[in-house]
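Starting off, we have a lone chain in the form predicted on its own, written out as C-alpha cells.
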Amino acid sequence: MNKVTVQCPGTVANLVCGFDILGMALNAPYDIMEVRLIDEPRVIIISKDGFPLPSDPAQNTAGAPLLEMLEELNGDTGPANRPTHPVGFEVSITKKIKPGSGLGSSAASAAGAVVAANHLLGNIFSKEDLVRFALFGEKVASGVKHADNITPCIYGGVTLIRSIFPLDIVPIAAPALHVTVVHPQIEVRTSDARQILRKQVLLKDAIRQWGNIAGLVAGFMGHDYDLIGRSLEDVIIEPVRSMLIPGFDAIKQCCKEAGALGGGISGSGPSIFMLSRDESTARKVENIMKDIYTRIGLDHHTYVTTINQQGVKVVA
C-alpha cells in the first residue's frame, strides 16, 4: 500500500473546566486527508478545497509533524522495523473543519497526517509517539504544544492529559452523550485567545476549578449525568474568553433551561458546545442556538453529533 485516505474528527478541547488537559472527539465535523508514500525524504502539501494552507511543510500543521516523524525515521533512535529505503509523504487535505472555529482544525490536520503516515509504514509507531509528533502541528498553529485536541483525535473518546513532559495520557470511558455545537461565523485565533488570559488566578478559584475537573472525570467514569452537569463550570478561562463570543451567555442559560447538562466554549472559541442525555434534547438545544444567532443577525453553522470513540479512521 502506498496511499491511504483517513477521516479526521473535530474535537472539543477543555470541556469547560479542563483547560489544556481534557478533550473529546466528535463524529461531526471531520476533515478528509489522503497521504501517499513517495521515494524521497520530504513532505509535499496539497490543498484540495481552496483553503490557503501553507505549502511550506514546516509552517503547515500537517507538514510539521511529518517532518518530525521523518527525522526520527532517519535518526539513530528510530524504530528497528523502519523502512530501509528513503521515504517521504505527499498530503492532500480537504478541510471541513474551518480554521479558527474552536473545533480542532489544526489538530485534525496534525493527527490525521501522522496516523495515515504510520498506517503506510506498517504502524511502527505507538499512539503516544503519534501524539508526540502531532504536537509540533499545534505549535505551528498556536505557538504552544497543547494536546487536548490532538489526543482525543488520535485515541478517540474523551481523554485526560495528565502531563505533556513527560507525556501521560489517560483515556476516560464517558457515557453516551449527544453534543450540540454552534459555530458563529467569526474567527477567534487560538494564539490570540491565549494572550488575553490572566497569568495568575486566585487560590479560591483554583480550588473550585480543581473540584470541577475531578467531578467531571468522576462523572464520566461513573456515568453520573447529574455530576457531569454540576461539574461543567469554569471560573478561570470562560469569564475572559466568553467576551469574544456574541450571545454566549444567552445561549448557555437558555440551553440549560431546555434540559442540556451544560457546556461552554469549544477550545478557544468561537464555537459553543452543549452536552445532552438524548437526541431530542440536543435538537431543542440546536434550535435555541439557531434562534439566538438569527436574532443577533450572525451567520452560523450547527452540528448535532455524538462522541467519536475511534479517532482518526482509515476509510480507503
Given for the second form:
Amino acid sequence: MNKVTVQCPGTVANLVCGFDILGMALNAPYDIMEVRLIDEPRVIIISKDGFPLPSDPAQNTAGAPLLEMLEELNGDTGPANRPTHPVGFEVSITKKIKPGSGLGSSAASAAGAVVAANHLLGNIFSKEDLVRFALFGEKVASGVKHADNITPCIYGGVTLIRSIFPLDIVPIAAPALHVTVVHPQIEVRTSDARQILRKQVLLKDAIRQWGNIAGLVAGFMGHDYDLIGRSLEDVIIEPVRSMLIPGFDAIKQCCKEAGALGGGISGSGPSIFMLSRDESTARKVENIMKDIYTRIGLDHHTYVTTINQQGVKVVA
Ligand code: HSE
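The structure above corresponds to the form predicted on its own; please provide the structure of the form predicted in complex with L-homoserine (HSE).
Once more the chain from above appears, this time first in line as the rest of the complex follows.
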C-alpha cells in the first residue's frame, strides 16, 4: 500500500475555560487528505480546492510536521522498525474547514498528515509521537505550539493537555453531547487573537478559572450536565476576544435561555459553539444563531453535530 485517504475532524479548542489545555473533536466539519508514499526524502504539497495553502512544506501546516517525521526517520533516534530505504510524502488536501474559522483548520491538516503518513509506515509511531510532530504545524500556523486542537483531532473525544513540555495527554470520557457551531464569515487569525490577550492574570480570576476547569472535567467524567453548564465560563480570555466577534453576547445569552448547557468562542474564534443535551435543543440553538446573524446581516455557516470519538480516520 502506498496511498491512504484520511478524514480529519474539526475541533473546538479551549472549551471555554481551558485555554490551550482542553479540546474536543467534532463529527462535522472535516477535511479530506490523501497521502502517498514516495521514494525520495521530501514532502510535496498539493491543494485540491483552490485555498491558497503554502506549497513550501516548511511553511505548510501539513508539511512542517512531515518534515519533522522524516528527520526522525532518517536520524539515529527514529523507531527501530523504520523503513531502510528513503521515503517521503506527497499530500493532497481538500479543505472543508476554513482557515481562520476557529475550528482547528491548521490542526486538521497537521494531524491528518501525520496519522496518514504513520499508517503508510505501518504505525511505527505512537499517538503521542504524532502529536509531537503535528505541533510543528501549529507553530507554522500561529507562531506557538499549542496542542488543544491537534490532540483531540488525533485521539478523538475530549482531551486535556496537562502539560505540553513534556507532553502529558489525558483523554476525558465525556457524555453524549450535541454541539451547535456557528461560523460567521469573517476571519480571525489565531496569531492576532493571541496577541491581544493580557499577559498577566489577577489571582481572583485565576481562582475562578481553576474552579471552572476542574468543574468542567469533573462534569464530563461524572456525566453531570448541570456542572458542565455551570463550568462553561471564562473570565480571562473571552472578555477580551469576544470583542472581535459580532453578536457574541446576544448569541450566548439567547442560546442559554433556549436550553443550551453553555458554550463560547471556539478556539480563537470567530466560530461560536454551544453544547446541548439533546438534538432538538441543538437545532433550536442553531435557529437562534442563524436569526441573530441574519438580523446583523453577517453571512454565516452552521453545524449541528456530535463529539467525534475516533479522531483522524482512515477512509480508503
Ligand atoms: N488555544 C488556542 C487559542 C486555540 O485559543 O489561541 C487556537 O485554535
